[in-house]
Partner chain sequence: MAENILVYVEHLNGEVTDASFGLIALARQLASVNGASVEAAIIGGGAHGLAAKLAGADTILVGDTDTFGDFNPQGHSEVFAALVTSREPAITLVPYTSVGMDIASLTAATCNLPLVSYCLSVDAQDTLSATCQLYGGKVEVDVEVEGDRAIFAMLAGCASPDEGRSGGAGVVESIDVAVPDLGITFVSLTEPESGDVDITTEDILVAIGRGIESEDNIEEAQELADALGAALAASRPIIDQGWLPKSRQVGKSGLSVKPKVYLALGISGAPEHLEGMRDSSTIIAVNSDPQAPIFGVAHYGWVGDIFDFMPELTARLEG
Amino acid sequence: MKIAVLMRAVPDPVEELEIGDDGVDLDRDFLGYVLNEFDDHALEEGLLLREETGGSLTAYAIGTADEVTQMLHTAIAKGADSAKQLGEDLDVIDAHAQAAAFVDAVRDTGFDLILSGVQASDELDGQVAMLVAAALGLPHISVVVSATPHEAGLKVTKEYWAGITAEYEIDLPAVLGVQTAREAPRYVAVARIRQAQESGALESLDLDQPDPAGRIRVTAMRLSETGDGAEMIEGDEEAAAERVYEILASAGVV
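Could you put down the structure of only this chain, in the form predicted alone?
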């Protein structure tokens, strides 16, 4: 099975996020980036499938930041056969432009399976895998929690709300949006990452700047307003119940 995994770098959640002077984006001058956690699960599920079926796995990521290079070398150290770093000076782009860049990179490569995280922490609309599938004319399943070989395709478990899951059989080639892998993403030692850096398995591909037509445009960003805080209700049950009723009545609820 020939597998592609589409990965994205997102702002490190431990960083103190600040809004830039333009008021429409984060201040990215000193912002660190990490691999999107859902893409890490997509990589793990891809590695499991490659180990079960043979073949090859290639990791893709957009951007030339050092963190992007590092996460692709980490993918190689974990077991990816090769990695492709897309774009030289691509701006921060939305899900539609990301999908277009990935499609340009994988369109004529003959992959049997394309995996992506179900969403990313900095966009949360879960569109990249769907848009890639639509552009390539391939079947797609999202919110995947398991994918195992089955006859000529895959048996895929999709999670719905309230803990409901459904099993599907899907023919290949296909695109999956992965929520969690069957196993936790594997740890890789720093020494193996250094070996990956020397392996020559990482290739840089130049891409044209995506067409801005139809893209979502941020018009303003702001910090949430600080409220008055919570009221701590004291007293016995009767006094507390009376105060709760007063609050609800003043809000017009009762």
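Positions refer to the first chain, counted from 1. Note that the structure is predicted; figures quoted are calculated from it, not measured. Here the rigid core means the biggest group of C-alpha atoms that line up within 1.5 Å when the two forms are laid on top of each other. What changes on going to the form predicted in complex with its partner chain:
- With a cut-off of 2 Å and the rigid core superposed, L223 has a Cα displacement that reaches or exceeds the cut-off between these two forms.
- With the core superposed, G20 shows a C-alpha displacement below 2 Å between these two forms.
Okay, that one was the form predicted alone. Can I see the form predicted in complex with its partner chain too?
Just this one chain is shown here; partners and other molecules are left out.
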């Protein structure tokens, strides 16, 4: 099976976010980027499938930032056969434009399966995986928690809610939005990543800058209210435990 995995760098969720001076985007000067967590699961499911069926796996990502290069080297170290880094100037673009860039890169490559994370934290104007499926006219399933080989296609488990799941059979080629891989994403030693850097398996592809086609305009951005209406407990852990004990007592549970 020939598999493509679409990966994206997103602002590190544990970092402190600040709004830029323009008031409509993050202040990106000191922002750290990490691999979108669901894309990590997409890569893992792709690697498992490639191990089961043979073929090849290529990882794609957009952007020239060091974090993007590092992400792709890590994918190679984990077992991707090759990786493509898209773009001269494709950072900070909307989901529609990201999808267009991925579609440009994979359209004529004859993939059987395109995997991406089910969503990313910055997809204001749609999920990239589904936008890619629409552009390529391929069947798609999102919120996938398992994809295994079945006859000429795949057996796919999709999660609904309240722990309910549904099983589907899907023909190939297809696009899946992966929520969770069958196994927790594998770890890889730093030494292997260094090897990957030397391997030459990462290639840069220049693409035309796609139009930001989402057609929605951010008019204001702000940090969400935290602790609005909440009582924030001051002091050290001892004071916190004491106050929480009081709260539990007044809620009648201790």
